[in-house]
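First, one chain by itself in structure tokens, the form predicted on its own.
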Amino acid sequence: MTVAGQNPSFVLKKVHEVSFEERPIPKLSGPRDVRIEIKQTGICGSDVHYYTHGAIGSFIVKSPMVLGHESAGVVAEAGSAVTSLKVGDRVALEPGIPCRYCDHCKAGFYNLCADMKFAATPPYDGTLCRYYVLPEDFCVKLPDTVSLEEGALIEPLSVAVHVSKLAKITPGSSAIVFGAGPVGLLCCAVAKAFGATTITAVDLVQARLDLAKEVAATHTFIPTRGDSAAESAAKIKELLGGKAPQFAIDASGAAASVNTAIHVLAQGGIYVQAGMGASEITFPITEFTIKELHAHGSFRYGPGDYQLAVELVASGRVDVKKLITHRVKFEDAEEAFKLVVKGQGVKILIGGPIV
């Protein structure tokens, strides 16, 4: 199959129904905008959820929407006031444009902007196309040592950077990460980069835990079916020589993981929720209270997260290439989504349309 046209785009029409469509080449909407030719795009869990369910919470696909938001590409056009980029520069795309004017934006928490225009979040189109437009300050230039494939993984790595900043992981500390999917694996990697010396990965799939060991984990744990959260926590502490971790990150969204994290944390520890799951769960409030734990939600990424993510890759402190299991052509994008739905692979990259 050959996909032709000036701006071919991979469009979700409704649940499990996608097509390639020719869309107009997007125009620069301001003098500080750049138009990027997309070269690599990773598939995110949210993309798959829209593909299989047509909605995530209150974000409902009501009209055809271009999928994709984990992308890297090459600047094809720069606005008249752009100073930090030029045509030909390779960039990682931070795919959300905040309003810049609300209290959250002005306070430096633009990821909490209620008027965020985020790629492939209804009603906004995503990046699985030839051209995409962003303001220059939401594009991070890639050093020569960072490939476009690595550039596409800067988005999920930035999520992990944001999580780890909120956790306030310190050198020499012990951290535990529940869920060894792409974000969980990258949280392990960032925890190590931030100086944690004991990193425990928890998952139900041995192959993912094996990869976690390759990436950064010093210990791995598979919960025993039927065990309570307290029982799993006791086994994890035994694995760690009786020492409880100071930091816990849940990247699974599973209620059992949330509960186990609270039970396993040391007194005064910090818990960060990164994974999405059921809208409401049973929570061990007594354990949380008597330990005087600190809990934090984490949503996307904020100021400096993308730049730090690029620097971690450029310096070799984080190797995102270990997560790439499949590479497909743009015209095979639907097959890539089907692979993810089947649970095959870790991070699948889709190449940009060939000119």
Second form
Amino acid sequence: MTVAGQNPSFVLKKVHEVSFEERPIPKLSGPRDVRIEIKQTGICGSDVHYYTHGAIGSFIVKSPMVLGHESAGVVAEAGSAVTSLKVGDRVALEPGIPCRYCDHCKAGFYNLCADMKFAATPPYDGTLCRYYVLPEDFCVKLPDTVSLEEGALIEPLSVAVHVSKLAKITPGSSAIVFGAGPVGLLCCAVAKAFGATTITAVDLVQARLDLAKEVAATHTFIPTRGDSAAESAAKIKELLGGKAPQFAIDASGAAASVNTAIHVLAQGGIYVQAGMGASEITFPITEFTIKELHAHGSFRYGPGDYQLAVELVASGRVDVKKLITHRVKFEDAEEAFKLVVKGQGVKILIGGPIV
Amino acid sequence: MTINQNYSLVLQKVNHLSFEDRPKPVIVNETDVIVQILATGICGSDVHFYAHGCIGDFVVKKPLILGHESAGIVTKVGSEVTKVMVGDKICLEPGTPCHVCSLCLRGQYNHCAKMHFAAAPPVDGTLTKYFKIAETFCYKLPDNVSVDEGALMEPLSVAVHAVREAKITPGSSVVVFGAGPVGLLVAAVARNAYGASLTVIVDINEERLKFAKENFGVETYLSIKGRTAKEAGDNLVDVFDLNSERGFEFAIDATGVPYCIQSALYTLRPRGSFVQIGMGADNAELPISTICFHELNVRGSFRYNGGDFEQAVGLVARGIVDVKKLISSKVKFSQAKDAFEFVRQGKGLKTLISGPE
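For comparison with the form predicted on its own, please write out the form predicted together with its partner chain.
Shown next: the complete complex, the earlier chain at its head.
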């Protein structure tokens, strides 16, 4: 497998079948675009899911597609109307281009645009390649103190920022996060940055919870197999000295987590669904109604989330480096996918192609 | 039977109602009010206690006076009462919280752990001659509002609370599942008071839908068998021409039926809001991925709290919501047992029971 060329790209041809291909160097589509040379890309569960299943919901890989969407790089070319960036600037990429004209875009909910072109969501190519083009307003410049590796973590951190803003986490509060994978860990970190003083991380794996404690969690909990959601919730409340949390985030997609979250929340509490698992689950609707809970779905990120994520890293309030467990070269990209499939590591970075 | 002091309708045990004379309530705190009950509406929860003896953790362990949707005339006031006077027509907010816990102080008193709610065991209800209530939970009815309408203020407050939770805005599109009293009132409040431009009520009962259209001016949709919840949701969006907007802005469930809750979520546009009022099964299969991908806003609504009753009374007094239309019959107190059976069989819309003579 050769990686030489102008724009080597890591392509998913079909399930479990990847290859390196030479793709044309993308051109700027307008004067407000920049072309970025990709230096670091993290892999996400969704990339791996396309690798193992070829589809997520109604998004099906029908023709070869470049993977990857969590990237940082260096500006290689800037359009004539670009004012905020110049060649040589290091940036984090927000790799989804909305239409800008529909009702959702105009209301600021561009993440919900029906015509969103998102990197590595079929049929649009992703960022595991040499060059990628984006409008300047979907790139955030990295301050000198923020590395390109940290830049690749800005995408999942922005997911966590979006979740935490929807939850409206308040200072001095108690938050619980189900799932201590990268998104869950980052939600703990952002909850802390937003002022939560009690942060409980829930997972089945002790090693993940140990990392959660290093990152931001004040309490951790492993549910006992066989316990009902109500039983787990009672144990969690006991762990928290009898005080139910006001905020709950699910970053696991597991039905048991969703149910436990609803049972453990205080009256009037807020629940945010970030994790994606089964499309339908059994939900404790009466408990939810009687406690007047407020649930909100969360999908990717929107205006201001990337900027806040960069600010959190630059100011030292969130340390994303703790999540990086493996680094591989571009030509070893498939190894990275296999590691994630085996459930190893937390965040694995793939270097950009060196030509 | 001689009416001695305080004739009351008591649930002895499941399926067994009887009339008992109970002691007359007296002023305990100087902010108490004694009201002679003149009209009480029967609610699904009253009937549920009658037929099953429990709702969730509330179990009827000793004889219980039923009823909580009432209005009447003030007969006695404590020395510090200033809000109402003897002779005033009032409606009652039938739940007394502790007023001092952190939930009460935050205004979420409907969740007070020490809530004493009329007809939720072991607290006696309002199907009695005289009832004691704190002045803060009495709401004076203006001259143009009857006690019969006063008995509808409690379910109307449930509707007002849900619409406020949903944060319905003028010009919006709203779909309400369930054309029973609560669903009808929610639709009326959303349309008449909150300015919804499109209000649709969904039900399986054609007669109830016809009633809804004729009396409340709402659009209707008959839910038919054989469709999945997603098909039903998509069809609703299609029929009401909301495809370009990608769905309704607000959906409210007043049925508690899982199929309705699922359909409701499928009718919503991205970032749409759903409020659950109806109580049915403990658990329902929900399309959680739809909630996630469309960033839906989903809230529970339970009873009412600060400002809901005042708003309800105002809506009726100004003729914005006509609650009289919901009253399908009014019976004498002595016929109360028959009335419970009648409602239990699913007959009528809102049946009122007069106070004991």
